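First comes one chain, alone, set out as structure tokens in the form predicted alone.
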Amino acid sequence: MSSQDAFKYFMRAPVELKTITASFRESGRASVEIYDFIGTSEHYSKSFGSQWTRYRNVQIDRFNGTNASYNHLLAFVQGNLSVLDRTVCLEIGSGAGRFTDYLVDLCKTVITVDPSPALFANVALGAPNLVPCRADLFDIPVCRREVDVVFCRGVIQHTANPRRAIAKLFDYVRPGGVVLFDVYPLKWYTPFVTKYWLRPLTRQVDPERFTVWAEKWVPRLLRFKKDFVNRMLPASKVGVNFSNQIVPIADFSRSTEFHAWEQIVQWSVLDTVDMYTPRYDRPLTFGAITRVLQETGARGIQANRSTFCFKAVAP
């Protein structure tokens, strides 16, 4: 898309213009725009632009050759993809692109937002139809108007104020357009989570020094897991949350997505970085998050209480 077409998505111009070359499926090396609204390279996302550089292709369903993503997105627009066909969708979170490979094909334009360096890693950069840039989830200067729906996925929760992004997406929409958004559940035992005991600790460590780490120890923590923590607990609901809770990692063994020890152990060394360097971590009730909506004025609300996915139509 050229710079004349792109720039009418936009309230501002963008501190800096960065071209980079990308090749999208095979289609041939070219020259890519990416619209760098933050200009400085500190952000608190930092963590996530070094996972998922280091793991791009990883989540990626082309690549890996699952449909684990799919499968996501699908519960993630509830099971409606129709709500995405040809619209102008801005996707803020978009990482490596685990879903913006499927945007690009489903809606018309795709505005995708990271404030991190995966940004630069996107595997669909290079899509005719795609505008990358780069800005905070409470600063894209985007043009509501221009706006048929917001995507918004792994992202709130990771935010300084969880509720105050949610409340933002609906800025960024046309009236009557749709937002689509999860985050975290707070559960009544969340407190209790392991994770959230060792975080304090493990967000102080350099993210591509702790992704060092759990490459090493990932791996055989899962053996031991899974050759001696799991027979000693039933196989119920119960007893794998109390596995989890022992040995406190990502655990991808018992998908049925994957049957390569490679591909799970490249997953639980993922999502365990994920689990631990992020700065922030601020998960919420259903009923703080259904507030919050109601406060917006959102209508059409609906909420998979399972997934803590939501769906809404902006006032």
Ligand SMILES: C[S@@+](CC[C@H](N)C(=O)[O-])C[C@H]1O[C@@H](n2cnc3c(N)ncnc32)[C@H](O)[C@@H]1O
Given for the second form:
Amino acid sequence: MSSQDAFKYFMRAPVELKTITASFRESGRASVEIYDFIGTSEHYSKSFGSQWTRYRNVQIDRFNGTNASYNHLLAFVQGNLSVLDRTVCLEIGSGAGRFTDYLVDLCKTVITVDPSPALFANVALGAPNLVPCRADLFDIPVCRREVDVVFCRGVIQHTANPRRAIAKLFDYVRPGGVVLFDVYPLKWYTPFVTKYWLRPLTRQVDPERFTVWAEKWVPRLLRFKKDFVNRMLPASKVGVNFSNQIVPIADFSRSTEFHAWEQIVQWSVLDTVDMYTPRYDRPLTFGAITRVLQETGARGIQANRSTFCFKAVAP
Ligand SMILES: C[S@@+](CC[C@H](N)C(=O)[O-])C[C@H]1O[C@@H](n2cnc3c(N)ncnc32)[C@H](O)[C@@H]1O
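So the form predicted alone is up there; where is the form predicted together with the named molecule?
The next block holds the full complex; its first chain is the one shown before.
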């Protein structure tokens, strides 16, 4: 999209307009403009940059031959993809673009936002209807009247103030537009989850160093967990949860999507890095999320209690 067309989506000029070359699917290399509203100031999301740049293609269905991201997208929109149909969609916190890759096909225009260097690795860069934008969820200078849908998956808990982040999503969409988001669930047992005991230490470790550690140890721990720990425990929900606390790494070995061990390992390494390196991991209770939605005046709230995926209409 030309910068003249793209500028109509913003209320102020970017700090920097970066031009990079990217190739989108089979279209060949093209120059792509990135609207950078952060500039040189430090942003806490750096850990996501190294994670998504290193594992750029792992979760992209087009590259891994699965429907894992598509199925996730369907669950996220609560079974109704038509909510995105031909819309102007603001995607916040896109990572490597596992969903951007679908959004550019479904929506009329996608404004994709990420503050981390992951933005430069987004697999959909170069799509003609994509406007890539480097900004923070709390300060996206988008013209809300232009936006039909806000799409924010896997991001809210990684901000310093998840309640304020949810409310903020409603500032970026036209009245009557749709806001889609999810949050990590805060349940009674969350304080006992091993990850939350280890994170105060692991989030201090340089993400690149942690990734090297994860690449060495996650495959071994995964094998140990599968061959010994899982066998000693029942295959019930309680047994699986117990096993996850004893060996607290992401474990895709039970997933029906993957068959090759190498793929199971890659997803497990990536998700283990995602569990331990982000600066913030602040889950919310269902009640707290619902209260924020009520305070914003959101209408038509649809919520899934097991996935903590939410859909609401902006007042
Ligand atoms: C767990 S990843 C999710 C990526 C993608 N949405 C997905 O579901 O695969 C979280 C993303 O949120 C971004 N993020 C973290 N803090 C943010 C903030 N304050 N504003 C916008 N994005 C943020 C990170 O850079 C990262 O790419």
